[in-house]
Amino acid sequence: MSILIKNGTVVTSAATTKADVYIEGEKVHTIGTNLSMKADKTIDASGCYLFPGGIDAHTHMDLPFMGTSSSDDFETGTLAGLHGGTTTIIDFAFQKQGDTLQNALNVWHEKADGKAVGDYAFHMVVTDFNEKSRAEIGPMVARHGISSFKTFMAYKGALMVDDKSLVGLFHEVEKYGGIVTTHAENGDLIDTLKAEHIAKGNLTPKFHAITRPPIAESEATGRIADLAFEGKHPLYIVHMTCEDAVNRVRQAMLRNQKIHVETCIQYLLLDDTVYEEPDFGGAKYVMSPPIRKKKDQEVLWAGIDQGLVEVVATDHCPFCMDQKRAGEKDFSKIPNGGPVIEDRMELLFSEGVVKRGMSLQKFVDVTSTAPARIFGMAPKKGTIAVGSDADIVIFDPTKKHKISHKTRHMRVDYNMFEGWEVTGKCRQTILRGTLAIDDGKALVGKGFGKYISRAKYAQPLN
């Protein structure tokens, strides 16, 4: 098969070329002017971006949690995640305690292979690092390509793991050439705070947000900076909020310590006043961290600008109302999460590239290049060059729409930008040399996600 687009502009995070751009099998195989190739499908993208294929390195697809598990699995999430320019995630294989990081692969595995409809590789969750998991993170990366560990410093008891768990991972993942991210809130003050409002009676929406509150998370942060720079190591900290965790990476970077950050497209754009909303409608609106105040916004749009921000992912990690609702009568039992995948695109070329001038080199940075980069999947993901995966965005930059969940392709029931006006619509993505939607239309189904291996993380030199 083999595809030619013609009259599009080219954008990578390094340059934007007017330029025609020929595909043969799955990769791209020429790009130049006035490209004549006989093409099986020839494409006009006249007036259109040609952006590399999104790539969310935050989603959680199928993922038992609080109770109940996300309203998207693997194919729904892909799928909507295909419509809203997202060629690949990276998702989250859990160890459970007392198990093997091995084990949780092979659910995972279960869980998307056959199933996914983009492309999707794994970051392993280590819950109970312990002498039988510590011999485990070698065959990870080099067997299975997996070189991103995660760790949660909140959710005690299920997912928290102590400091000393965290100096030992450092230590065994970067000897094998892998890198440490990190959810980083600090659990014991989060669960002495919610039993506080608890008792008092305080059960609403609005008290998760209370009760995580900034310090949580710029103290976990500072720390888990800490731990880091006494071994030498690389961190990468998922979905940072507030104006006091940036600034502990700030601090951290005078010491020229390398600290990949993470926003989500939900922390630039909404503040906490969506907790308000009434008929416990901010019930959608709860995760972890929570959403913060505007000015916490403007910092993590300046850290993008800035450079110290590197990936805007989402947290994809959908529930239904029905499912929010088992914690109506108490904050702390509402499942945390909600539905992004579809949307960050769209949302972050309208609000950053139309409405603040970010460049079209940082949105493609930012959405597709970085976590290409850091995530071992570069130069085959996260660009348009000769060689690299055909993961292309055929985007409309003048289209007007409205967000709305009725035309949302996300298995739930409501969304959280909720008619929002945008301007910018993916017309068309590409995922490995295949259309696979046309204006609107999915033209590939299950199972055609394949798994990704990733290679080891590259230190970037400073």
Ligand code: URP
Contents of the next structure:
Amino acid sequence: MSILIKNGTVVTSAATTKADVYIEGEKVHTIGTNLSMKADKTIDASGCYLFPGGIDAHTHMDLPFMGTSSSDDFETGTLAGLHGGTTTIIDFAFQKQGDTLQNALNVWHEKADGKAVGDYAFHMVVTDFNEKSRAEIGPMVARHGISSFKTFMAYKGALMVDDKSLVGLFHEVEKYGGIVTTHAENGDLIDTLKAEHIAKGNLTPKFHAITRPPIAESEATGRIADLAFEGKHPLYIVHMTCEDAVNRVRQAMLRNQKIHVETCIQYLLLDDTVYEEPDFGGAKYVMSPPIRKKKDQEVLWAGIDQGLVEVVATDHCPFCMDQKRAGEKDFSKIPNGGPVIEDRMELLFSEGVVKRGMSLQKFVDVTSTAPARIFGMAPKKGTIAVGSDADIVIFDPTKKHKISHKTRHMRVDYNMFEGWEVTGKCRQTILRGTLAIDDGKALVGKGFGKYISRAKYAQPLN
Ligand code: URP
Ligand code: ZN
Ligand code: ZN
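For comparison with the form predicted alone, please write out the form predicted together with this ligand.
Expanding to the full complex; the earlier chain stays at the top.
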């Protein structure tokens, strides 16, 4: 199968060039002007950008969490991703406390293999760092292509690990060329504040945000940065939301420390007035960390501009309203997470590129190239280059549309950006040389996605 894309503008994190792209099999074969190969299919991309397929470095498909499971599985979630220009996800395989990493990996392969429509990789979540799981780190990197290990500093009793485990994991992961990633919130502080508010009868969704204040995030951010610095380990902090945490990273960088920071599109665009939405509407935005203030959004946008925030992901973890209603009488029982995967690329283009003048290079970098580079998928993924996987989004930058859960494909009954007017639309999505989405129509289905085995974080120079 071959595809010739004519008259588009190819955007990579390095350059914007008017060029044709010829795809043969799963790979980009030729990039040039006036290409005239005989292809099975020719697409006219006049007036459109060609972006590298989006990589969402933070998703939770089919995740058992807080007494229920996230409502998108690997089939529906990755298909929604393809509609929204995301061709590859990195999902999280959760170790059960007392169980092995290998079992976690087996369970996640069962959820995804033969089901995912888009490509997928896994981070390994270490919830129980002991001698047995320590010995599993090396094989995870070398045999299974899992080079990133996630830790939680919150959700005590279920996911949270102590500082001793964090230190031990840093050492072990670095030995094998991996990287530790962290959900940075102080779980003990949050649990104390939660208990205090629940005792006072403060039970509505807005108390989710009140009991997870910025200081819980900035303290944990500073602590994990210090622990990484002590052993000179690389670090990736997931879903950063607020000024105080960003400033902790700024301080760490003054001592020449390398920390990668991810934020998510919802933290760039929403503020904490969402928790006032009537009729339990605030529950739609219950996620951790919570949605912050407008001034925090500005800090995150500036952080992207400065190169401090390198990745814009989603933390896609949807729950339908009847699942959210488990916490109707107590905010602490509302399952944490929201649906975002399909909205990320179009929203960042509209709000970032169109409204704030973000460069096309930066847009591509934070949505695709940087996650590919950090998480060992470059240059196979994350760029449009000869020899790379032909994962390409043909994007119409002028098309205006309105977001609604009724027209999106995520398996959930609301959208956090319902009614938002957006400029720019993913017209076609190509995954490994196959036209996957054509003007809203899915041309691939269950099982089309492939597992992506990733390289080490610390690539040797040659
Ligand atoms: O609220 C969230 N973010 N739910 C998913 C789990 C996590 O903390 O990433
Ligand atoms: Zn998290
Ligand atoms: Zn998450």
